[in-house]
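A single chain, nothing else alongside it, follows as structure tokens in the form predicted alone.
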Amino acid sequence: MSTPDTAGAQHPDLTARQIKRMKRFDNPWRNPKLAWGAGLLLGIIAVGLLGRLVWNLDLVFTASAPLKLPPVGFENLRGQAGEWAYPLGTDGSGRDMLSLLIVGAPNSLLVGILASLIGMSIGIFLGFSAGFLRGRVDDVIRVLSDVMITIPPLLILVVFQAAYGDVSLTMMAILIACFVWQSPTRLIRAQVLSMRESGYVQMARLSGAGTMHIMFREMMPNLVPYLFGSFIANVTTSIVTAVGLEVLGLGPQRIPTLGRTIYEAINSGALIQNLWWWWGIPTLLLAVMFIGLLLINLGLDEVSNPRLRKL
């Protein structure tokens, strides 16, 4: 890591400011992009993980509050106020609405982590097997993941969930994480043909090294900014394709999402009945989880190249 003063020494067109800018970025979780991202994902997670202690959950599963109450601070159309034994309202089944984002939205974040996560490991050994080996092996993956690509996994999705009814959250990770693999694959697999010709990897062959000793000692840390950012990216996704099928009526039945909640008010009337709270609440929470995504991936950027910072 360097100090202000070689810092200066080596870029002496640079002005102070500009330096100790520069210098931000030494430290990946000093930028801005990078903390604001992870601390709002961290935020989702941190409510889910502290409401489940201190917040009432059975109002997830129990129908005992007064019907399509408004949140705190607003009247509905039958000139109810909100009561703060219910801050953001209740549904059409006068569930609680707070106890069902506690529960759904880090059930939303999860299926779309361990989605990526599944995706990410088939694309790795896939993108390693295609690039390291080549030949016909690289053939054969090669058109495997453009034949994937041309299927619309929207549609493959929506006849396996009808032909199999309820899922769990697994499950659905497990079916989207079927579709999120080609990028990755693609993406290392260019990476590794070139790799693979340089200089270190030549020189560690010479060496005697192994197949795996190159593969996971020399290249893979080379690797890893982009399989970051590759994995947040394929979050967004796996996210994006959960929330379309639970709107669409799909997906786990009994388990609180975000998708299902919105699915539940649009199914019930909510937009033409003006209760915004159903839908409007849910909505924006998945928006402040892509915000902190599109944050994430925009520092990671910033962190792996510096032609992208701004001095």
The other form holds:
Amino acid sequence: MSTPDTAGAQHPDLTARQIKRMKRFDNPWRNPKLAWGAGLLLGIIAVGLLGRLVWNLDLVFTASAPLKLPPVGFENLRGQAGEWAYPLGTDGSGRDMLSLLIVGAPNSLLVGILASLIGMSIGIFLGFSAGFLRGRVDDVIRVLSDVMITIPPLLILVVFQAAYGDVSLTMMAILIACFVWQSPTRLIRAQVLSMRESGYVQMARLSGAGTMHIMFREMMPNLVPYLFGSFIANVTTSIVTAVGLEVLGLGPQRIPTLGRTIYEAINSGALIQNLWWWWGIPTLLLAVMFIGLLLINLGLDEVSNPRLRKL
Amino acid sequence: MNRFVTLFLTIFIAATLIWIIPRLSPVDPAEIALGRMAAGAGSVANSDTILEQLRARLGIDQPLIVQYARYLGGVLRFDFGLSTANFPTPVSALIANALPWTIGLMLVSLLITFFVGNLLGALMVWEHSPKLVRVAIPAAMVFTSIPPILSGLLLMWIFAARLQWFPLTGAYGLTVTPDWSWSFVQSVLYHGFLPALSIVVVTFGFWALGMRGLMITVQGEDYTTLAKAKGLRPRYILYRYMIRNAILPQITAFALKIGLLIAGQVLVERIFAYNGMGKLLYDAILNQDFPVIQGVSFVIILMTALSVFIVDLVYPFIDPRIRHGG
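For comparison with the form predicted alone, produce the structure of the form predicted together with the partner chain.
The complete assembly is shown below, putting the previous chain first.
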């Protein structure tokens, strides 16, 4: 890493300010979109973790509070005002909204991240296999990924969950993972196919490096930026799928998730009764989550594609 | 040829998955049916005999191979058996009622998002766009990442529940009879507005973002520079040179996106109680009506696979640079 002084010497035409600007873009963590996106997601996780310590989470399970109480500062249709004991109000069975969110939001995020990680591992394995072994193996993997891209995961999962009833969060993540491996697979396959002919891979091979060494030491570092983008996109897809199932009343039945809370609200006619906080706050939280993920993806695009930086 | 193989495999694998999954489940459909009868009648005598008869009726007393062969044979004829919740009604009849609604809603929202999204994405890059466009569209982009159910809930609450400008649920008014009269069409458009809008609001950004990336590439191409040097009108260059070249990859994405959109639309339909496949699927889930769940899932997968197939076939006509088998 060069200091600003030597960088100035290397680029005599540029003003110090322009160099500073370039440097800011070169360091991914200084990219504002990336930072905001990561900040939003970390914030949700932090609130989830801290909330577990500070807030009384028994309120998720005890339905002792008054029903349909609005958030502090609002009144519901019966004229009840919000109470500080339940700052974000209560749901139709008297559960504390804040507790539901503290437990539910990290659960929703967890399903997405877990599913995406599993999908990523499958993708890395299949992608390298297809790119390295080529021939039959490549054909089978390619056709399979073409086929799976066409099938909407939600529908297969609906059939599955309707047949099995209750599932755990982990089970749901594993199921969703079966449908999010294609994009990393394609990415890695394409890159491996082009990279295996490139100079540095040939050099490594000539110097006697094993296949594993070439794959993970030589090729992987070049793939990381792409894989990260694909990972974030898969987290979004996984959460959308999970929330979709939950809103249909499928998915985990006894574990609070944001989708489940929305499902219960819709089923109790929360829209007509103007119980906006019941479905609105989980919706808002999901929106924040998706915006965070979008910002990270846009930021990654800018970091890896210099042409977009000008805009 | 390869495309035919993919199409066939997609349909085959999807049909098989839909068949295998419920059979791996420990739940016995005959017992569910018996349970429903018992719940209706209080108690059922000779339950063992009835269970046997139900199994024979549902065809699950046969060996698995025979069941599978029968199922595949049925799928080819769009025969998914009888709905267990609305007992004597065939699944295909239920689907035939719901499908036009889903396709109609989908086509309208898909076409609007595709055109609006791509145009806005192009304007974001175009150097002659008004400043407002360049600022307002990226701001609207935050909606992109939100799934349509959430936008549906929000729009429904604001415009149907609070302001009461639009109806809360349904695909047409209770007072009109479904025929081709103007009042019916009016009612359908009125009821379809919010569901379509909730899909449009959150999906146009996807196209705008993609188009933006493609336009940036096209902007630097020689033919754009040449067109400018020739002194052509900027608007002409935008439509005839830039958008026309940039839009091609978007058309492939269009086909792949249909699957996701249908899945998203199923949820929108469920929220708005719109008479399409989504509502049919939701009711079937509530009643554990497996023939209907299988049938609806299969038809939606078929629609997705076919649209990808068709776009693949049509693509060479849009982009002469690509010729199959060439």
